[in-house]
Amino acid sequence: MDPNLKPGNTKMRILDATAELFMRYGYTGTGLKQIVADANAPFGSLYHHFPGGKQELGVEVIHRSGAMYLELVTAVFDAAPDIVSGVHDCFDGAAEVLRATDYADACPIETVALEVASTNEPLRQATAEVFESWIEGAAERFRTAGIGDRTARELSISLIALLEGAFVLCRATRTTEALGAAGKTAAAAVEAALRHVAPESAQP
């Protein structure tokens, strides 16, 4: 028997399938029957694991996906030789994923946030919490490089705004030109901030 089909993994399959569907179709475009079909799970198992239905499932998927993306981006930053290279690597990696998935595999947090910001408070709050965790994660890397708190946060907000905006443009135009341009802008802003860092405070 395929280990992925064991009953104990049903919840994880539902979460994985939902995250994948959210990336492609958004929250409102994803149906419960579609979720359980893609997860190879009985329909009743969805309400067993998520008594609050689609909204509860959506909130958990947002938080789980947000944590996974944060871990991925943090690993990219930490593997880079310096913070500017890390910024370039984040945008280059995002472009590579879009090309490899035929522009389908974008950010599920952004996709859901665009839909629910004015209509579903629990989901809006969940996306806001994820974005805040990303802002803080990037700001911590900038602070480690010697950039002051306020500038580090502003750079983080700008980086995420550039990345998420570029995702929308890339999916619409089916090119990665926007990610390339946004990455250059983000890296230039970080380089400018680093020029004001005292040599003894800069990251080695």
Second form
2 protein chains.
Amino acid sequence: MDPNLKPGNTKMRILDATAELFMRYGYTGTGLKQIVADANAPFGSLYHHFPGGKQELGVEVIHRSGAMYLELVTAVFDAAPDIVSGVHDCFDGAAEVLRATDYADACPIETVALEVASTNEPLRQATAEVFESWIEGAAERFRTAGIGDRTARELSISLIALLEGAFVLCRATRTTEALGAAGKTAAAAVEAALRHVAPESAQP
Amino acid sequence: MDPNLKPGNTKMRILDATAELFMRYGYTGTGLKQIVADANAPFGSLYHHFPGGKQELGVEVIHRSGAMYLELVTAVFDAAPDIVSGVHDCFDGAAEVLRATDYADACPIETVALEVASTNEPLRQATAEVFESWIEGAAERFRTAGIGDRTARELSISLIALLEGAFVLCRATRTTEALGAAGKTAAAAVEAALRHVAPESAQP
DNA sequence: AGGGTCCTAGATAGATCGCTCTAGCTGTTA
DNA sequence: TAACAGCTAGAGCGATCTATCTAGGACCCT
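One more: the block was the form predicted alone; return the form predicted in complex with another copy of the chain.
Full complex below, order starting with the chain above.
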């Protein structure tokens, strides 16, 4: 028997299915019927596990997807020999995933973030918290490399903006050209910031 | 009598209303009922002017909004004394508009682009054409400043990615911090590209 | 005036939306 | 065995969605 179908895992299956659907079709573009169908879950279970309905499920999925994506990127960074190649690997890896999924899987919360920004305050806040966690996660890494507080934060924001913006362009054009160009610019920005680090504190 | 209400302008009012709604709430988040209500148009007129329904209206709005936004950015660029301040002015202006509209008005097609990328091929293609026109519009400007073909295109893509990515972060966090940081990075990238231009052909 | 075209006008169909409801199943306790 | 949670299961409600339909008004031409 499929271990994913055993009782008790329904909530997880719902969360996983919702995360994938949100990434590809967004919040308003994803119906609850489709979620339970993809999750092989009965409709009643959805409202048992998420009494707050679609919004509660959305908040939970945003936080979960945000944390998982941060872990993924962190792992890619940790595997790289230095920060600049870490940045390079992130953009390259994102391009590879995009190609492999027929330009469907990019940022797990970007579409949702734009959709709910002016319509659903709890969801908007959830996306804001995720982005802030990403920014600070990256900034801390740059600070330990000797980059100043302010520059580290601005650099982190710019890298995330480059990635998110490239995702939009790549999914629209069905090309990975934008991730290539953005990755170059991102690496150059990191190099420029590292050049201003005092040599004795630099950790390339 | 309100000139916008005189007969014959119904199509324009529908286009304008749809453009604004798409920018704020996206494609699936905008209902046809809301469009005709905002446009002060009868429902029947919508299907008279756009027999193809929501999709045909969407394609037309995407192209129209894309062209108008390109004109707007071009005007800002033309008003600036040099390219680097032009870039700076674009990001600053976008931040100002965002603040003035309670973080609602950012890129006119970004939300729609992400929503339709994996669900509606004609709309996806329309967004791709708009992005491509923006990229080439910017690249041509950089080429006339003496930047090489390949660098000009990569730079243009990176600037647009920075802008689009910053829009996501700003709307989610209800802050203009990201546009500030991205603007800095964008200006630095342009400066770096201009430094590699042979002095005799440079047009700062 | 009459005929024709363009556009306005809105009721309504059919599907789908998020959500609620009750009933039953399963596994753990007394 | 009996009682009780926790979860599964899906029918069905009202609202809303896109789209279609028919009817009538506005304006131009002969």
